[in-house]
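There is one chain below, alone, in structure tokens, taken in the form predicted on its own.
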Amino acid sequence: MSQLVQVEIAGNSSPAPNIYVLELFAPTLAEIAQPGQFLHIRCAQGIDPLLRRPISIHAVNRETGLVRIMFQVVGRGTEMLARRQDGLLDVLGPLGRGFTWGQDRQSRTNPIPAPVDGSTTNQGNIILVGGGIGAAPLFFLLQELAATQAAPRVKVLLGARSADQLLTVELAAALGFKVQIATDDGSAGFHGLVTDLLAEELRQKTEYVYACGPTPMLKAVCTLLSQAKVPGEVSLEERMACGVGACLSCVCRVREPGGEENHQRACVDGPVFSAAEVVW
């Protein structure tokens, strides 16, 4: 159940150029938030800019009530948000349909049967693929997976244009996960695309893949998963105005189980979709 609340800004940091992390004291949101969901934030106290900005939930501490969001400055709204050091934010959330794991995967529409966590016949690696700012919501998923029996099988693949744009590498490693990195310019890790790393990992037994990043990356991920017959989920980056499914500005094409195509709203039916149902 989403809420409209005033939350207190508890911190502001910049882990990379043009990237900011706001820490929010929001106990009621922290209690119910799930990985892959987002917050719809009013960036100013007035109505300029008019529209809220959708920003994914980066991390949650349910004990302290702290919620972190990580975002890239891309316009006037996020620039205003990046300057905030204290005070209150008007927040609507958590919104959207997030990532699933374990038995919950069976609720996804997916032509490729998704194995159930813990099965002895389908166990394999669980791979998280993040590109650029797409690494932000994946860290919240890692926080949840760290407490499950699947944690030893989780691998994290993170990519960016250059070393200074890599995000959450140290945070993921601190949770005990194996992290591989790729940069377009070769300034850190593998010289190439993070999807090249994924292609290599898919040669091994893989149970499930989660991905978030720019559209070309997600399209490549879905193609690789289809070829390898591996199920997974992708978090789509769509422009959202209302955040609650009313304005239809974020519709995307999906393929139904029978093969017919349909349109769904990323803000309420997603932003996380089965990799097999997205039509690119």
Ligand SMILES: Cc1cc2nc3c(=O)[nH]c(=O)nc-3n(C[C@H](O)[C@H](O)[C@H](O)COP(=O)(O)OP(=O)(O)OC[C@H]3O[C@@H](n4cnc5c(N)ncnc54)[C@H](O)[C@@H]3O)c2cc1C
Contents of the next structure:
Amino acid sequence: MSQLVQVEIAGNSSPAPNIYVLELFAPTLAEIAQPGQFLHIRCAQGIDPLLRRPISIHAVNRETGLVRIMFQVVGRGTEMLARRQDGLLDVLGPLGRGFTWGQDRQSRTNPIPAPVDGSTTNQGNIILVGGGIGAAPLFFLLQELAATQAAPRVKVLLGARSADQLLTVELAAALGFKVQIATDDGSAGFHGLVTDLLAEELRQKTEYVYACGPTPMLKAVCTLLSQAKVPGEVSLEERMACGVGACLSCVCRVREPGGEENHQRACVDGPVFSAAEVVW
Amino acid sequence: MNTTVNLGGIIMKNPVTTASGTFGFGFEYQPYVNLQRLGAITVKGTTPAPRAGNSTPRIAETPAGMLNAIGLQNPGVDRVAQEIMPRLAELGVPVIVNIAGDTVEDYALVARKLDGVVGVAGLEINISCPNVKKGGIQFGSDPRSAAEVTRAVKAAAGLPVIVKLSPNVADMAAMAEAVAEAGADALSMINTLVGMVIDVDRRKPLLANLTGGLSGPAIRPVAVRAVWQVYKAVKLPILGMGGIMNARDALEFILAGATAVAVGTANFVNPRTTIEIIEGIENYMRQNGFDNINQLVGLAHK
Ligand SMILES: Cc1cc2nc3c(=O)[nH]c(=O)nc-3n(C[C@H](O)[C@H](O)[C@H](O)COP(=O)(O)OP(=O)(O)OC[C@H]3O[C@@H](n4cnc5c(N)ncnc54)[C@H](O)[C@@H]3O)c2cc1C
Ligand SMILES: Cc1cc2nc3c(=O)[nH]c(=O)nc-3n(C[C@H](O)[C@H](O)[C@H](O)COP(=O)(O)O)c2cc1C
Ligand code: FES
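Having gone through the form predicted on its own, I am curious about the other one (the form predicted in complex with this ligand); can you provide its structure?
Expanding to the full complex; the earlier chain stays at the top.
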């Protein structure tokens, strides 16, 4: 169950311009966190900025109890967070429904098409698509997938504006995964969009796709998946106040299995939704 | 030490409840808060039929506050009465249901359906929601309409009725007098102040609804003033709210004349705020030699 905890900051590094990784000593969070879940973090001690900031869990080491978050500085909250080197951080989490994989999906209440259990499903490729900072939570998913039989079928597609903005490429490669990259300006890898790489990959037999990144990218991913009739999941972003399902700030339009559309809360019903259920 | 208060017939073991719309139906906060310690739980605005609410973005952070334009998304009174209340009632904590609608009949209908539902200790009439087109604030800015809604709800249900006042009016005391006359058992204040944020990069209003309701510490002095003025104008007990973050903030409202207080936006920042306030008020009473919370109510006027 999610907790309100003060965790110790064990390190702060910057893997790319304007991108920071905070390492948190948080054994209880490490124990229960699932890929795709997020932490709701209080950036200031006082009342300005007032609200917490949602940041995905980027990596977990259950042996050492260390949890990492990776974030881009875009405003006051993330700027304050980037300056933190040590001391305690006020964290609410882990929150939300993450990516479904392996046995874990059986504990879900809302059925999402069956992914990677390595036994009954179609045994095609499993593709992870990350755009910009969206690569951060996908790395935690890779950590978990690395330990499954599905690992050899996993392909990683990462995109960014330019080479210096590419994230988690070495980390994913170090886990033994095949990584393909795309940049908008052609400074590394394929010159174009990461979704162009996905379109190409979908010509091969594909079992499941996981995506996280900017909204236009996710929208394009969902269109490609529906055309190719491949199931998958996307992680959405909405402005959040409570983070626990109480305030109804963070809703997304979702199509129920019956075809009916309604509002679901990104903080508890998501942030990961089935690609087929999102209404853009 | 006696911390029990009587909010117009709703008996609370301590003066702390939650502000409608900020605490869901309570269960969302169960991992962090022992709900049974709360004086009462006030739940989300409930309408006759389910509502989907507004488009997003629904919130914007502002200096020491936030704007919201949720648009009364709720599951409708039938589900609240039949599915949610039975679970909430098990806690044994008084539940105040916030009610809303487009017409006087809507309010009366919701009240009638909640009358006699186990666990419902009182109704809070939301005639001050700034984020819906019809109803809400339209009743809250005209004393005659406000009185009419109050009378209709009183006639529809035998429950204590709290009328929630808007600060977006010229004369809050006149509104308070009108609803008191119409039979309200208590008053709550304040609902949010209408505000707006423009996204300078997109050169467009930030909220999909264009405007939203301002809450949080930024509005606290306005809320304390409202409680002070209304306490002087009418004899009804007051549920005070608006930017309460800690026990000292809560005590400001009580000293200004509030019998009880509600914690809203602060729950988002620190989910344990309600419990910390309950403990903080007890400490204050102990340290300052008060053995009954009611001695503090309105004390700043004396
Ligand atoms: C579930 C979830 C997971 C996320 N994970 C990551 C992550 O791993 N790494 C990362 O860099 N960013 C992540 N984000 C985005 C991150 O929350 C925002 O960049 C951050 O809140 C901006 O705060 P700020 O004070 O720096 O910016 P400001 O623009 O000053 O923030 C103002 C307000 O807008 C909200 N806001 C601004 N941008 C966003 C956004 N994109 N999404 C949601 N709220 C926003 C803020 O929370 C705050 O309430 C995630 C968002 C969500 C919803
Ligand atoms: C996200 C949000 C939703 C709200 N929903 C309601 C509602 O449904 N009905 C209502 O009467 N007030 C609603 N309010 C107003 C609060 O109950 C309260 O009056 C106001 O926020 C001031 O208190 P605060 O500053 O402590 O939050 C809402 C406030 C917020 C922030
Ligand atoms: S952030 Fe409050 S319901 Fe999702």
